[in-house]
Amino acid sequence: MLGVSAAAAMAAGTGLIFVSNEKSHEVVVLDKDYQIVKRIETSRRPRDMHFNADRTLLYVACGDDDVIDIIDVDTLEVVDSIPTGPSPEVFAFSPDESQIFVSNEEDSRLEIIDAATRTSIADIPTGAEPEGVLVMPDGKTAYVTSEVADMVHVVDVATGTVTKNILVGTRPRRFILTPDGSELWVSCELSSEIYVIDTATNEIKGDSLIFVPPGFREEDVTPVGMAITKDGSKVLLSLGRANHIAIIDAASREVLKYVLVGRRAWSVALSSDESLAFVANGLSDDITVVDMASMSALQSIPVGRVPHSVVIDD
């Protein structure tokens, strides 16, 4: 394992913005002025990305080559790869970074990889096409969505078993966890819904949430990516083919504003000071920069074919 620290450290803080492009097989790097400074060739179909704790390394799941590539943030080069099962899409680290939890889309498994030895130590059956993965802060429980089964699976990490299946809307995709750990939000792409799960009981809280921008029909809304502010007051939700994000008051569940972005808004990420949000737009091949104070789009930046995820080293 290349320099993965078990202890959290200060971020490198380069200010660089990294965008994974599924179809051009690259991670595009932009500087603080949104100028492209490098296109890093990766294994095929890069998708989900995460930094290690000290942000010296960026891990990139590459779905068509069955690996997680590792990029050195200093040199901006791919320096290593970790083999996975078929078609890794989304992954998460355990809190101590000793394990990587990977949703392998094509074999319907949640794989757990030992980060030090790079070996698979658990292979947990899920419903078809697992995607979203989230590990709770205590490291004892993991959640994974199944797009085809319309379920969230609750996984006991110690035993590597599914302990509960929670039926949600159609084609569940991603998660966010509120900062107090009490609520797990689940985006359901094809039913245009957000479900909220009480993590104490693993039961659904209240009715599902539906957000439809003016001028659109409910079926136009295909929510996927989400982000939440550090104080838990606002949730940002990408609305897919409705070409907007919704900025939502997390407590009241009311929309503060819909922001027009690019085509098929897919993933959304916040800068560390939460002054800006970055939206990956899969069908317009660009990202949109959103000013959080005015809740308005500042500019769009072409990046390459089918951007999937954005992470910021700030």
Contents of the next structure:
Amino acid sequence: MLGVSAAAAMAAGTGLIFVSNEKSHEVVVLDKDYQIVKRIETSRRPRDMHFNADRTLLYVACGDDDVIDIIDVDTLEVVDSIPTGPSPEVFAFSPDESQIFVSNEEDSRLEIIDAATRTSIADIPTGAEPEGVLVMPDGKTAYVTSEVADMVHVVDVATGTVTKNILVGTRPRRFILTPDGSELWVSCELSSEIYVIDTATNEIKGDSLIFVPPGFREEDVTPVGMAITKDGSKVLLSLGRANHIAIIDAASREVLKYVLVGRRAWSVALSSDESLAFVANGLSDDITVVDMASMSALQSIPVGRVPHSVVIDD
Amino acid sequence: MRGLKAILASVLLIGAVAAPVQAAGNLASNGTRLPDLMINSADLTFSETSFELETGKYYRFRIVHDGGEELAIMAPELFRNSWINQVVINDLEVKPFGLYSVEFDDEGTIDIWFVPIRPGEYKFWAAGYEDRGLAGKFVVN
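Please give the corresponding structure for the form predicted together with the partner chain, as opposed to the form predicted on its own shown earlier.
After this comes the whole thing, all chains and molecules, with the earlier chain placed first.
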């Protein structure tokens, strides 16, 4: 697609850890020993990141320059940029990677970009300040949150229309989908809640979930990022200003452990063998490495100003 | 001649009296600078949580945000009971008829120049953060 794929194909599985820093306009690269090996200058305000399927390329949404930068994982250079609508924040690929679904925060749109031609092929109105984006594995339905409308919009991809609005808690942010595709979890930052949506009916399933670490007040909890294990048994939830992540038994919804991390725990990612979790801490400018076996923090590593997301090439 | 002098003197006198009256009626001048409202988004604190104001006085209310969170500053009852002369956002002026809130998507400074017109106690807060420490009040006497 970009002329770099062939050369970069060997790069997959490098073990490198990539962190986007919103305020220092860079993606920081750490090796397996958590040593910084490179700071890759990007377009302004890099936020959400995703690899392509073979992990040769890393896509980075850069909110203040209205582009998705593309980093070659082998050379660790920005090799291309895809223009988007204003203020791209979070994005997702279609299952075949032919399309990119991106929330344009400033324009209140879910934009669908054809990855090959780099052209916008759909521009779907949403509530104000859309953020979280998730495309279902069948590619037929997409979900997007609106931070201001407190809604999850259900989008029919074929027609490019919103077919349903689901009212959730205050300032909904991100999604995870259970591996069987049956449940969509939505973090609601300001009401401190997690909503679970039944994807068969697009109705809210049960009561909202609230996780408050000992010694904190409910209003300290501002959940944002989530991750789920491949077997769907555990959910990792960043609790924002409560400075912890919650490791949750997905079936019972019970907390297995609260793990103290950095300040304003924001995004969380699992290594492919699920032995480690990495948490981006937006206020302490570091990431925390969490050992999943003991469910405890191993160490924190300073990375730069306002880390937003972490991805691991392992 | 005496008659003309008397008329001229009267005109001058009227002019002398009228000018200060006009100036006194202009509330939107020589505004009082209130202490800046500094938002610390890391600690979720306002530098000021109470302002004492008087009706009929002209004020500059400056809000300075570090940009760590997207925040909307709300003071709808104060604004409803004030005359808003201008809102200055990073040195760009807006002359509104009314105001509900101002919102920071990034770091910056917003000045609201206004005259309170009705006494009362009016709350201000950051939407969604009012129970997290970002709240205060204006007391207008």
